[in-house]
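One chain comes next, on its own, written as structure tokens: the form predicted alone.
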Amino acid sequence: MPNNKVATKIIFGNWKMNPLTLKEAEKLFSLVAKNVSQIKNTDKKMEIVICPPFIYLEALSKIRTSKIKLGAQDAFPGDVGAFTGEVSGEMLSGLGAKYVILGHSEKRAGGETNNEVNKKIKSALAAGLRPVLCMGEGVRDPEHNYFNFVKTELEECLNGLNKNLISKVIIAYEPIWAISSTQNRKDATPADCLEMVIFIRKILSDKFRDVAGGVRIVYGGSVNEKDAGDFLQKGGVDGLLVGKASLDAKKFVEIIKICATLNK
């Protein structure tokens, strides 16, 4: 089983390019901190996280709610610059955000590099943002070269990173052929979950001793209420990413109240 020292599991919801509106968001946004707020073991033992378009940052920071913190799909690593249509980590920062996705499969198939990422995520952390690191195979080959693919991908992307900031660092294990988007998609098991869990401990245990079981790993890659439960409790991971679900209030909410529920 995987090294983990980490007790407080936590629910991302990745909105990716939704809804259209600002109404909208407010709308979602708003239904879920409401049926939240009902859910008991919210508090200390996990953390909810939505992940808006940045455009929604500021006024989703306005609603009230204790138990729902805000993240961003993607920071630029610089502060300020000649830089036209990007957002900095310091800007979302100040937006209200405590945590960004960085290195999503979507990102990286438009040509985001490992380098990029190792950028973005040295940038959110001088910002004071939690980097969420998405990483994942495309494909399962019989060679099992799936494990060297990811083994270099997780060393590239956190290459110089001082071991006192791995334990903000929080890594999605995203496999590309579960994904909704993927054709010809297939559903990953808990039991591929883990097995891809163990072997990402042992290479951040390796990169960075003692201190690398501080390190939480979520699953994302279709995950909905009806398997939530399922890879939280034999996946081997502290968490979810959720994507499609998270945009209805009613799965999102279910999926954490099964969560809530483990954690009693």
Contents of the next structure:
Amino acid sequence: MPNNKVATKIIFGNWKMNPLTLKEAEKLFSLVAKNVSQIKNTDKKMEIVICPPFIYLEALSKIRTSKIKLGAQDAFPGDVGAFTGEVSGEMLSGLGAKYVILGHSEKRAGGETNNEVNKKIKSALAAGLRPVLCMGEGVRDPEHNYFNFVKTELEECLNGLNKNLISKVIIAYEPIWAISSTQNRKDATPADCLEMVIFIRKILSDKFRDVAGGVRIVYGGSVNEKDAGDFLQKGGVDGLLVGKASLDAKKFVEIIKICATLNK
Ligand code: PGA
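Structure of the form predicted together with ligand PGA, given the form predicted alone:
Okay, now the whole complex, with that chain kicking things off.
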């Protein structure tokens, strides 16, 4: 599978439902922004995206930083209307969000289906957002059925997307068994990641042919400042989706530094 384009590396911070107050959110964001402004090689060769809870987006968009973009953690598949409790991609785009995490396993645990994620992806693209499709198996069974699970998940979530649109989608491979919020979680290795990234790339290239190589794939699942370098170098990925460690400015900045150093 040719991947002739050098992908710009991308590091996401997924804050999930944290922190508790706007003041803390502004403090964390400002601290990361200040430290990142001092790191070389973060300009052209990598992107940094922080995805806070919806309610903090507007305030954070006013904090000056040229290096950090904003993303959201979900978006309703539609633009405006009588949908109590929902927030649309159009609204998020209007607040300055550039990316949106969709299909996260913590949302899927509440019953979100591949079909719903597919609708959200299309709607987010129509709103000018770049969807970050989270996907990955719950367990690695000895019979290797998890490959079929991942294939179905990917195909159903990307159903109906054409070649032009797929290049705007980021795939986040997040094996649920490795995510920090999973009980009795286990560490995934860069080799586990690489194997799945190759598999995902094969599915993408069967479906989207020549443009598939340009689709960025990132890894997420308890990434921290100790293993980020290994995942970036040996996991076959174009970036990382960091949850828990992104709430610690020091750890998150360290991960960004590692990525910037590898990019040199
Ligand atoms: P984690 O979260 O790094 O805390 O495991 C990643 C994610 O769930 O997006």
